[in-house]
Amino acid sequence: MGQTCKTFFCTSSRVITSLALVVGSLAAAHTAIAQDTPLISGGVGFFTITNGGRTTYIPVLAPVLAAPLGPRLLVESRATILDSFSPKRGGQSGYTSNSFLGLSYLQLDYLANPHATVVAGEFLTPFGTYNERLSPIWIGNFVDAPLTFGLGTMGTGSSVGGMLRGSAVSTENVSLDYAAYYSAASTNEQFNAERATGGRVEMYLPQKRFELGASYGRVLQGRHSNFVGMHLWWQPAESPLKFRAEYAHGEHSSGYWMEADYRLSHFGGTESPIGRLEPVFRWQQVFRASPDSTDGLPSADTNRVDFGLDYHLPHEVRINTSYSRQLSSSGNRNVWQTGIVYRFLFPTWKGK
């Protein structure tokens, strides 16, 4: 499954404290104005993980909360829900079970300007394409996140302190999109955070539905370190191809992925059963120039080829399968995943 949340396993007292923040948020967005209604999102799904002949089971929540605070204040949320069935190691019989609970993000925005959005809290860390606009359980193509996932992104995918994006320029040939952090060391279970900063700047030219950015990060404790990283996504115009295309490079490993998914819509339209069909592509290289424990990357060189179909149901709900071949001095292994996801939207009450 794709890297949303921190890898903690959650007690009573700290569910109730992140379930308090999102309750809270909601009824403070109730009392200011009642037309902005705020929205609740997300998605729910089961997957399935068979890594190295070992079957994982994962039953998954993933709620999104939109809360309008006026014209220019917006509260945002996601938080995850999962229990994991594995089986139980050294010949034992019967399943191991894990829960968890976590917040991804809770963030203040504040509307300045058409160009520019203040941000405040806990937030995802804007480095490179895959954290921000395609963990969520209900866009990603395949169940995990890239091997590169840990670069960059200090490991949690999350930063606490404030951050300032927007556009700096938009035309009808041309955006240019800026996002710019700074987070503050935290040691909290819940919102835990290495003290960094960095950001990231990025082209989309409307016309040619091309985007090439590069993303900047730096920990400011402990080993000092820097990451780098750009990225390049391509639509062709009037094509259901999309590819996306990600390198990021640390201290002691760097790497990249390529993506590309093609739905068969030609066949029919997106309606058809052909037509709801779309095979997807990721091939993915990790090179470790030293040893490593905190970013979360193959110990090794890795080379990984990933083969996906997803079928697109009615009413929001789409079906993830894939098969993965994995190559490491380490070891080679084969994995499978499936999943099935279903997307949800609807208003906490009616407005205005």
Second form
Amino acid sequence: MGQTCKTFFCTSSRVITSLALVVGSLAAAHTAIAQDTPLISGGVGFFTITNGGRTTYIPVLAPVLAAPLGPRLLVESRATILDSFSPKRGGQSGYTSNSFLGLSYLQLDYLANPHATVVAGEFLTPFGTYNERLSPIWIGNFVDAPLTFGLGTMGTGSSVGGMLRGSAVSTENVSLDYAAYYSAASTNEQFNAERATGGRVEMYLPQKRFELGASYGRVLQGRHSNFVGMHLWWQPAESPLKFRAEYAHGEHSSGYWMEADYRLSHFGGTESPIGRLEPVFRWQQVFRASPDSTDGLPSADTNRVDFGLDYHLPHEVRINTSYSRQLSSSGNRNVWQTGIVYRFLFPTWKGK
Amino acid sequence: MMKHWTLLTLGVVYLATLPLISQDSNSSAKPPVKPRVTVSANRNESPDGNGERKFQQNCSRCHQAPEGFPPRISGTIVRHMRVRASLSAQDERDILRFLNP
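For the form predicted together with the partner chain instead of the form predicted on its own, what are the coordinates?
Up next: the whole complex, starting with the chain shown before.
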């Protein structure tokens, strides 16, 4: 079915059916208690990417739904709707446009006990931190994902199957948490995933705001390759500095990124004209061990540096700008990116 | 290779100079959220300090906390974040109580 139905409208009808299911569950949750009203959230944005002199324009809408059903269940979903307009190649004038409409996840969470949640459906593959935490357009500091994004996230970044996750230990000094999943192969256009398994463990020291984690993933189809990863986050409590780093290793390539950002809130607080500025710096390296056209990483060793400057406007609007220099034996290039994102959050209906 | 190091050094300098030029502040980080739910008066008097501590230690780890939200979605948000951030059930309860004293 996935092969015969590739048009935008056909895809839309599938997404709409899936969303109808979610809305159905929302209606069922209508009787929920006062604080458990289902919500709609997410981001809407407009981005530009200028790569080697060609500028692509990308309007994006990424709505999220979260709907509790009774005391132990939660339905959550995120859709991404985008269009990209790029200049035609070969000296032709005008733009070509590409539409994309897809569900990043549509999952049912069952809070089985204080330490374990069972997840079923389509969910974001838990590997490293970028996919689950930084991919929402209103969260990530840069318009594009790190170069190593394809490692361990199993192709699409989404898995279809089951996951067990939760907090193993949570004390004043330390939290240990885990996630383990199994995904079936799915060629359905909306729920596209590889047969894979994997998981992540992490330790968070809440007083130090320091986190260290390790991830593992194994593709269970084709050549059965393994991925391993590590991440380290540190955000000192009394400082607006954030440091995040991730390393990932696959059979054909490996790499890391390190990102630091510093909100200038010392200048009159976070709401002063200067305090709304947030310079960001990201350093990335990719090492290519052997060719693989499917892992999404550059085909040769690559270094990249990204200088970003974000501006937090009032009312949950953020402007992102960045300049990147990419150095590789297959060619050096400059990438300029800009974006404006509005983050929205509201209840699905008026509560009591 | 030289070029890479130059770029890396530039980046480090870019960030490193910022804290230096900004004045040293001794004021502690403010909770970044002002839920429409609960405004500071009640929150400061909340008998349960755990909720506030847990909120501050967890809710701006991955993103900026929202500027505010209606109380009737606070339970939904905290449950959603319990799953996303693998918080314990106790953390969920304490943070919810902090948001709705």
